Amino acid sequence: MKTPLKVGIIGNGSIGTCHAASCSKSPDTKVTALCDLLEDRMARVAADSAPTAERFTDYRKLLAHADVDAVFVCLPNYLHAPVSIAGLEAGKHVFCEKPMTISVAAAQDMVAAAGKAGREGKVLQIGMVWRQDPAAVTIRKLIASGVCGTIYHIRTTLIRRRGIPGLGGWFTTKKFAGAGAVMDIGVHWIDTSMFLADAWKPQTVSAVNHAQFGPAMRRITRAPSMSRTTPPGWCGSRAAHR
C-alpha cells in the first residue's frame, strides 16, 4: 500500500479550505498540518477535513516542525513568492496558488529556488488548473497531431457577471494583489492558450488597463479594509485571505 503524501495547508481561507477538503478525500494525501492566524477558522478546517492535523499560526514553524512532505500556499498574492521559496528551502514540495506572484523579479526568484530544490527531487507547481481540464487536454492533443494546422492566433474571453471579490480588502489593493482581473482570472486563459499551442516564448506583450465598471461596485458590496500591518509569519487575516 502506497504511503499517503503528508500535506500542510498554509492559509485556511476559501481556497485553502477547498484544498484541505480535496486532500482529505484522496487516499494519496493526508493533511497533517494547518496554518492560519485565525485559530477559529483553522479549527473549522480541522473539524471538516483534518482532525488530527497539527496547527500553527506561523508558517515558519510549520515548515520547521510539522510532519509534512508538501505544502499548499493559499495566501494573498504578494506572499506567494516568499512563502513558496521558504517551503522549497525547507525541503518540501510546494503547490502555490495562482497567480505565481506579483512581479517578474519575484517569479524569477521562485524559479531559481525551484531549480535548486529540483536537484533534491522537490517540485514547485503553480495552480494553473485548466491545463488538466479534459477539453484543454483534448485540444492540445489535436493541435499536437497537426490536424489544426499552424496555430497563429488564439482569442479567449471570460466574463464574471457580477461583483468584485473582496472589494476593499487585499484582493483589490494593488500592493498586495499585484493587479486586478488579469492576475485573478486572466492568468488562466493566458497560460491555457500558451499551453495549448506550446508557445512559451512570446516576442511582444501588450495590455490595456481600465476600470469602467469597478468603481460603481462600491455601491453594491464592501469588504473590511486591509490591515496596515502584517505580523511575522503571516498566514491569513479576516480581511486578507483567499
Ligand SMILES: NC(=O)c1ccc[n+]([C@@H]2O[C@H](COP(=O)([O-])OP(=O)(O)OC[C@H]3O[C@@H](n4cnc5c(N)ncnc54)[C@H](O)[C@@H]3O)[C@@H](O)[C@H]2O)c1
The other form holds:
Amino acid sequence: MKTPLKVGIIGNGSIGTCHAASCSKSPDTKVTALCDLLEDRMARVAADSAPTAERFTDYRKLLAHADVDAVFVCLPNYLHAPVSIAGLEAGKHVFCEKPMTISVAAAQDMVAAAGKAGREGKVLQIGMVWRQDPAAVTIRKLIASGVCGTIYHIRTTLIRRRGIPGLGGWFTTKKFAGAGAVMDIGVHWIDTSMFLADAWKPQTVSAVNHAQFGPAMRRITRAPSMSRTTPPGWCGSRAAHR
Ligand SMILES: NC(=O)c1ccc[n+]([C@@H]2O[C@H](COP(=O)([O-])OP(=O)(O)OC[C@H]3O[C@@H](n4cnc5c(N)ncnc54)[C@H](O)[C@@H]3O)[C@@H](O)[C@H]2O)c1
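Switch over from the form predicted alone to the form predicted together with this ligand, please.
Starting with the chain above, the whole complex follows.
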C-alpha cells in the first residue's frame, strides 16, 4: 500500500473526529476529504485535523471526485452497508465503523462486495478495534501457546456507567441503530472473545434482555447535552436534536 494513504472521513461526528485526528498525526495517512451533512462539523474537523481537505455534503460526490485511496465510514449504523459497498465499488479501501451493519443480509452484501474488491487489492476492515489492543494481542498469543489449557467457556461483561449516549437520536432508534447495547458495545466483546479463543463458529446463541432503560426512555423527547445527531427526516430541524 503506498503511503501516505489519502483518506476521506465520511461522518464527522464523535468517532469521525477521532479518526481524522489520528490520521492527521500519522506519517502514513493524510486526510484529503471530509463529508458530513452538517457543514459546521466538517469545518471543525478541517480546522483541527485537515485544513486542506476537500469538503462534501454528499458521500457519493466524495467517492466520485475526491482524491482519496481509502474512506472511513463513521455514520449511523444503518448507513454502514450502503456507504461501505459504494466505497468498495468506487475502488477505495474501506474502514467501516462497528457494528458492521444492522442485518445479516446487509452484512452478507458487504462480504460479497469486499470479495469482489479484494480481487482488485482493496480491503474492507470493520472497526473491531480491540483486536489491535496490545493486551488482547498478548492474551491471544498466550491462549494459542497452550498456556491457558483448553478454552471451553468465555464470559464477558461490560457496564457503561455514563448512561445512554445520544439518547433520543439515531443511536436509540431501532430503524437507524439496528438494536441497542449489544449492537453498540456488545459487538466489541463478542468479537474480542472469538478473537482471543480463535473460535469463529458459535454453535448456539442465547440472550437475556433487561428493559429497565427502555420504558424510562419513552418519557424523554430531547437530550440537549448529547452530541449524536439524528439523520435528516427523523425529527425536524437540527436544533431539535441538539
Ligand atoms: N469503535 C468504537 O469504539 C466507536 C466509538 C464511537 C462510535 N462508533 C461507531 O461510529 C459510528 C458513528 O458514531 P458517532 O458516535 O460518531 O455518531 P455521530 O452521530 O456523532 O456522528 C455521525 C455523523 O454522521 C453524519 N451523517 C449522518 N447521515 C449522514 C449522511 N447521509 N451523509 C453524511 N453524513 C451523515 C451526522 O451529521 C454526524 O455528524 C456508529 O456506527 C458507532 O457505533 C464506534
